[in-house]
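Below you'll find only one chain, the form predicted on its own, shown as structure tokens.
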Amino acid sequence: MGLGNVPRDAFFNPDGSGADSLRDVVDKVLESLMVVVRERAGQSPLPRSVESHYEAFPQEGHGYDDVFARLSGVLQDSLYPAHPGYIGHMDSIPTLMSVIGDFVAAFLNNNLLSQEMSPALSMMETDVLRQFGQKFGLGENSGGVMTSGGTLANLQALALARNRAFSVRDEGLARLGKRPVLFASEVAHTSLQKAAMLLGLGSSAVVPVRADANSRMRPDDLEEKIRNAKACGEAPFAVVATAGTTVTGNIDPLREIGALAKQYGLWFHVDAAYGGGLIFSPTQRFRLQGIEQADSVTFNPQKWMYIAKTCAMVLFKDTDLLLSDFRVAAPYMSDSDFVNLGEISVQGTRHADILKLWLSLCHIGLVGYQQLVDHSYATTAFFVDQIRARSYLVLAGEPETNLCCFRGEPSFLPQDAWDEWNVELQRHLSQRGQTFLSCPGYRGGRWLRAVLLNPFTTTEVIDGVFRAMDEFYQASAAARG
């Protein structure tokens, strides 16, 4: 059967003869992106509408011009988190090197399953993650693997903790006489319940520990919950602390929690998916004191390191445990002294996310990342000052990172109308102020959340946000008479 219907430029010719065609395609893509950048700079980061561009698959392929016309619609209808007014979630503008790294990794199409299939990139991942483990203070034998997001990182950490505690890697949980449980803050990420569900423990195996007024786990309640679980005949095996909660960005008291984990013989995992970026700031990393006690750490460079998604990792203090309590050898791979990463990862085939991380580190450097983190704190301080200067706004607690959770409590409205007012304020900011703030449920009400990641979110941009808030407040007050 011939290939007459396959476009001649469907693939890059391995002999390099298609370079001109590739250059033309890249130029067309770049121009399409620049059109979006220019058009959306003065608009809201949210798309004006979302339309379907996904008709039935064509019988015969289209040319580049027709394909790119379809792509243009997708670009226009997509969220634009690079916008300085997009401050609603833990997403931001990607580093240029991470975008380039993704392109190069896709072009190489190496498989991080094994060293045989990704010789340079497998070694890069091992070496770079060893350095990350050391930066977190986990020691000389630390390291880990990249994962497609923090949810999988938490899953793998808890799988290893479970296997280690109960020796169930091969035989499973059926023979256990006690129910395994773990402990996490009541405001910890929901990926922990997913992990417990997938590990056969049931989502209710995650015992919620009360948080204080600043959304930080209370060590006294943790110890009480551990003792209660033991008294009830359950089998505690792990405690998860959070460094950077999703709604408020707060950090659990890691040192105290780590000490309790050690006292009761529990695996200590720290979900630092967000707050882990503080390791780059000599002035702010004190907030992670105690993380060096962790047996495992989740960290997402796709957040505070500005790496294009996805880019996450799970680190272990003792990587030998991955071999003894998690590894499943792949017999279809050549023997090697190098441990194939797919054998010690919850994933097998993986994209080379390590390349964009390494390239960004090479380009920005440790000092550059320090400045980005410290700049976020300066921007956050300015944002918090604006909140405190307005009597109708209240903070959910004291910010510890670059997240501000706050809400309006206008005195001219009854308390049961505040939630609706905050939802309307969010809508007003999106439509009139070219600003997107998220509006999560928290403490039984609706709050506004600002994530001040984007280095292009200047004080001038923030002034504009609060001018729009003041206009909405004044109009609301006037409407009440």
Contents of the next structure:
Protein chains: 2
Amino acid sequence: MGLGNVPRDAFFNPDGSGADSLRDVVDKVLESLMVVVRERAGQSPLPRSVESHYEAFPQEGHGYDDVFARLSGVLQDSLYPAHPGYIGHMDSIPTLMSVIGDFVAAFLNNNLLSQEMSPALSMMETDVLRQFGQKFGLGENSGGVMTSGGTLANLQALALARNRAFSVRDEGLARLGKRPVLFASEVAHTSLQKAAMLLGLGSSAVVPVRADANSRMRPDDLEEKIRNAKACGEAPFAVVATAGTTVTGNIDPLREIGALAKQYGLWFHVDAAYGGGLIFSPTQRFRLQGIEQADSVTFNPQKWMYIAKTCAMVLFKDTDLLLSDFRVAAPYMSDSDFVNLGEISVQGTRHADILKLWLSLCHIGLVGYQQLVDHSYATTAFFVDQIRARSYLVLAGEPETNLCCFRGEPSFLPQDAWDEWNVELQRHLSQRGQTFLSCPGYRGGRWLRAVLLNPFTTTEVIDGVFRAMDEFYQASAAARG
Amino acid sequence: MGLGNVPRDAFFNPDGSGADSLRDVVDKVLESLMVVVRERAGQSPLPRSVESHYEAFPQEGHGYDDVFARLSGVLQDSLYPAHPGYIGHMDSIPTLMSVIGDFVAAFLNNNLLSQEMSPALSMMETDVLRQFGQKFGLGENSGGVMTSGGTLANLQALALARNRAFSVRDEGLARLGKRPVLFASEVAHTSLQKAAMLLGLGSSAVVPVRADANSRMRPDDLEEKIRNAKACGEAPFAVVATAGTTVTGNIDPLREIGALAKQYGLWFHVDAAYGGGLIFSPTQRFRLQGIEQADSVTFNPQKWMYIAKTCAMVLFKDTDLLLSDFRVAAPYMSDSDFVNLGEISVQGTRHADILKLWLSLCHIGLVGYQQLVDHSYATTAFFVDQIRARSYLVLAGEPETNLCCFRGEPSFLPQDAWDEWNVELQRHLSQRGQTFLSCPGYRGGRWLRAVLLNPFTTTEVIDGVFRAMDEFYQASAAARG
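Okay, that's the form predicted on its own, but what's the structure of the form predicted in complex with a further copy of the same chain?
Let us now look at the entire complex, which starts with that chain.
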């Protein structure tokens, strides 16, 4: 059987002889990327249109030029989150070293399932995550695994907490009789409901705890909810605090929540997917006080560390628990003293997300990350000042990180028209301007949300955003007469 | 707050002005890759040593040259799975288009969580997976989502099956009373035990069904196990058939198993993570007959389609069930008619694994993939002939795909020394030769396992592998005297 219809360049030659042709291909791709980037820079971060059909199975393969022409179409139709006006989600411009890291990771194609399939990279992951554990104050026996996104990190933390509390790893929950429940702020991320659903607890096992005016969990309500659950015969096993809520970026009072978790014998998980980035700032780190008490922590370098997606981790104070209460062995791997990471992770085969993280840390350093975090606080302060200077805009609360949630409440409109007005404003900014804000549902209404991550989002860019908002406001007021 | 300590090239400039410096960086990386590739080509696919410590937090960032020097060390210490002698696992050389695809995906950094964060790529994923569903014969309403590895694909399929069977999405399993169980071959992949553990069923909820001499599930034993479980008051809800077992690459009798699943009202899942690649071969596709009856299918293009890791999918015959029995909504996203893929996936934030798959299909085409699959059958036939020609080697069974499981049973050694002899042979080939075979535990002993994926693994390479084995055998016999 021949390979006559497989393009000669379907693979790089593993003897390295095809290096020049690989360079040509990469050059062509870079060219396409840059053409699109230059075009998109002066436009909206959103694409104008999206191709309606992507053919999966052409009979014969297409040549490079044809493939790259199709790829250019995909680039045109994609979001451009590196755009300085894209400030709507916890996505930002990726570090250059993450782009390089993912390129190398794909070329190497090592599998982080086992040490024998990724000798250096498995070691790197274990090593680097041990250092992250210590950075969060979790102590000498801490460490963890990378997960493909924070949802899986929360899932793994809660799986281990559940297994510990009820010894159900082998026998399951079905004959438990009492219902396990956990507690999280009413504004915590929905990945907790998803985790509870997957774990067989049911999505309603996440008991919502009331948040204060700044979206921070109220410890008094937490204690009441724990007592109520016990009184109803339910089986509380975990509390999840959030450091960096999805919509407003606020941080739950970690110390008080940790103390209550300890008092009631509950697993203490901190979802610091977003706010974990504060460990890099000596001036802002105090906001995470109490995280060192956590049994487990979720942290996503794919957010405030600017690593390309996906890049997330789950850390445990006591990594021995991964062996005693979580591990599922893969007997087709060689024996080794080193624990295969795929055996202590919710995933099996795993991508080398650690490489881009390590390379970015090597390149930017602690001081560089400190400046990136602190600079985005300065940008947020400037953004907030602009809101406060306008009578038609109101803040949802006091920003604690670099998220800013606000909305227009134009006095010339009745209150029940405000939601629609904000949705229209958001759409106007995306389609006519060069700004993308998100438009989340929050407290029963629609809000505008800025996530001020991108270091290219200068004060000039922000001035432009507010000028566009003012124009929309004035035009809308004028139309109203 | 300034950014003076953030390297000027920490990010590419989103206006495209830094294109030249980006090209320089990529050129340097390519150069490092090629230096290593050329060195490694004549050596073992395994590295000689592994660096013992990776520093995560340098105070100041390092310049490019320093970072790339460190990266070269990582490359030296990594596995080199593109090596024609690396035939030990279901990992192979990645397509060139997957390397390009992951480079572009990192640069674009779109989030496959929602359509607003990845307009083209979300559409591409939905579109391409619908076509895969039809290719597997699952019908007009089929489709699915990409998952980061097959373990998550199996997890999602079984989560949906469980939710359907017991209506436990919201309320959980704890008060169910009866224990849900599922059935899979005794040689099925351990990701099923992991899924059962995570889902709150307990890892022992996977009832092992006996396999025949060729590692294929025995339908008679399946029926007996289903009846026994019912008689014991357990609650059977799913059957998992494997198309391409981990150790020997065999395929369960899908039609018979599907018929039994239907007869007993059980969800029928096919784990075709490996064997799904057979859809590309008109001459081998018959081995998958019955897969079209499946309620869900796992398929990993990261294996036989040569896509860089991770690249896996879970397909459902009826995608409406993802909405009715699985979805957890993300209310911070814009309203849209398009279903956000992160809401119907076990993950939330997701990488654009679809891009490298689509680009590779565009480049290689159906006929190219057909030839790759058929060619690896021819390579396997050659490999099997070499085994049969040697009296000291025995096959574990009849290969059905491109896996070959065998071992040495040297007559000059007592039977209880064979395991150790095979472990030594494997180590010898890895360390002294240029061959990596894996050495799985199977049927209570240690075996050698070849996965003949790599198109660069020519008959000459295989001749060399067997020459090295013969030498080891002869030396070992001589030492024995």
